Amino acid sequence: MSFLHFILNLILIFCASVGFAMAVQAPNRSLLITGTIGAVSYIPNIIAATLADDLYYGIVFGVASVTTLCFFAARMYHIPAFILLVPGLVPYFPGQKMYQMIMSLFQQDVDQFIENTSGFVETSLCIYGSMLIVNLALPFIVSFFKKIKQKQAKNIAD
């Protein structure tokens, strides 16, 4: 992949996700936030993609920084967390192997259908659980973050 084609896919997931913010009827100051999101979660997704040579890799690690970002951006700037990152997801939905799963079902071709359905699958459990876990330890990281900070406040202070 050429670097221009990298910024022109990062410039394109940018104006994906303010299209769908826009669309959803998120608040105006959150549209350069979410595609700001959409287009920096493109970064670890292209990375994991390539190295473990597998776009389900990169598929989990591109909704972890999503998933991530909109985590800290929401206690940053005060807006709900999920106005964030429905439409940060947009360039992980998988879209277009349901429209395959749907046509191959309307065409009666049984082994299409089955082989769109298990990507079908495989793709929503790769953003499911990759969100599932990163939003269940994301609170205990920060605890424990916020811990240490506390304990050397109070080292300083004595």
Second form
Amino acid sequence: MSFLHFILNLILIFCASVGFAMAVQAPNRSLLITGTIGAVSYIPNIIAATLADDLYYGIVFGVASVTTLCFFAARMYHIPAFILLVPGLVPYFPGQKMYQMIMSLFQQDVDQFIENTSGFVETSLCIYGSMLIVNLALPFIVSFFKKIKQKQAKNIAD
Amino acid sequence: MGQDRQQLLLAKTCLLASQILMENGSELSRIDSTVKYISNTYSEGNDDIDAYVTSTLIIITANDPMDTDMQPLVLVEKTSVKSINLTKIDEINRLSRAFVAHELTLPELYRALQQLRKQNLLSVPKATAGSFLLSSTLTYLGTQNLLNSFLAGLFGMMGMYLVLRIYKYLHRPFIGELVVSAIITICVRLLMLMIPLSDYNAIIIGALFPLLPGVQLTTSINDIFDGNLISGPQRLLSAMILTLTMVLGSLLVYTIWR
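With the form predicted alone in hand, show me what the form predicted together with the partner chain looks like.
What follows is the whole complex; the chain from before opens it.
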């Protein structure tokens, strides 16, 4: 993938995240933040997908980065994390897979149906598994770093 | 008596906040935490306020643990997810923070919530512009074709506008998406008679991106992982039915066209 192509994809994902945020009536002050989160998440996505040669690893790392960035951005900007998370995840939503899954079912194309269903289920598991792990781990990581800072401050005071 | 009135106002405030959040697509954990913040701020833990929320019903119970003779207060309200409006969710967050910081009294919070519920914070130009941006960019990412992405954006914008208008007049879920997916498929098929289109399926799917239930899927899975095994599967079912209606709309046109 060329550098220009990479930059173009970043811009497109930024625009897609902002577009979705506008479509679901996100507050205007969150549009830039959500677009940035969506675009930045593309970097670990593409790195993981290229190194592992598997799309699903990219989804896991992309979603993990979106969830992490939303966690910190919510606290910095006093915006509910949900408002930043939903548009940031738009490149990863399996809505299209679900549509194709149901379409192939009605067209009685069994092979396509199985392929689309497995794609939908695998994508969903990657997204929600990644979100769950990050949501469980982040509070512990943050409190761990807070304890270290408190110890350092105490040592300096002593 | 005065205390009963205050407790009733507290319960009604929690109920109204829960209703607005649920109607605008919020996840259940946010509703639970908002109710807890409001009740803990007001009663400083003296009143026991609990919320039981599903996609169609909200039950608020209020009880004073110190007063054993008092009958618990129970408020029940029907609800449904009307639309996804993150601005209203943000407003509730702002109001509840202001209340927790003692910048608002309970009656002021209640009045503000009543006004917020009546307000129409839906901006049709914003929604349609967002749909164009979303449909065109995601279609370009998938097809690398400018014409396809432009057409997908155009039809996505038209689809979002029509869905909002149909819902405004009918107030029924799913019908708008069924009609719009059929209209988009017809438009694409008619256009194919005039211009050769390389990947018409990608244009249809791209145009339907803004209507696909990504938010409902996310909130349903969040709810299931939070242990809400009634509302989580309800929302998941609603998301699947929504997708099914969109597919049916397209299939109807394909079948008749053949």
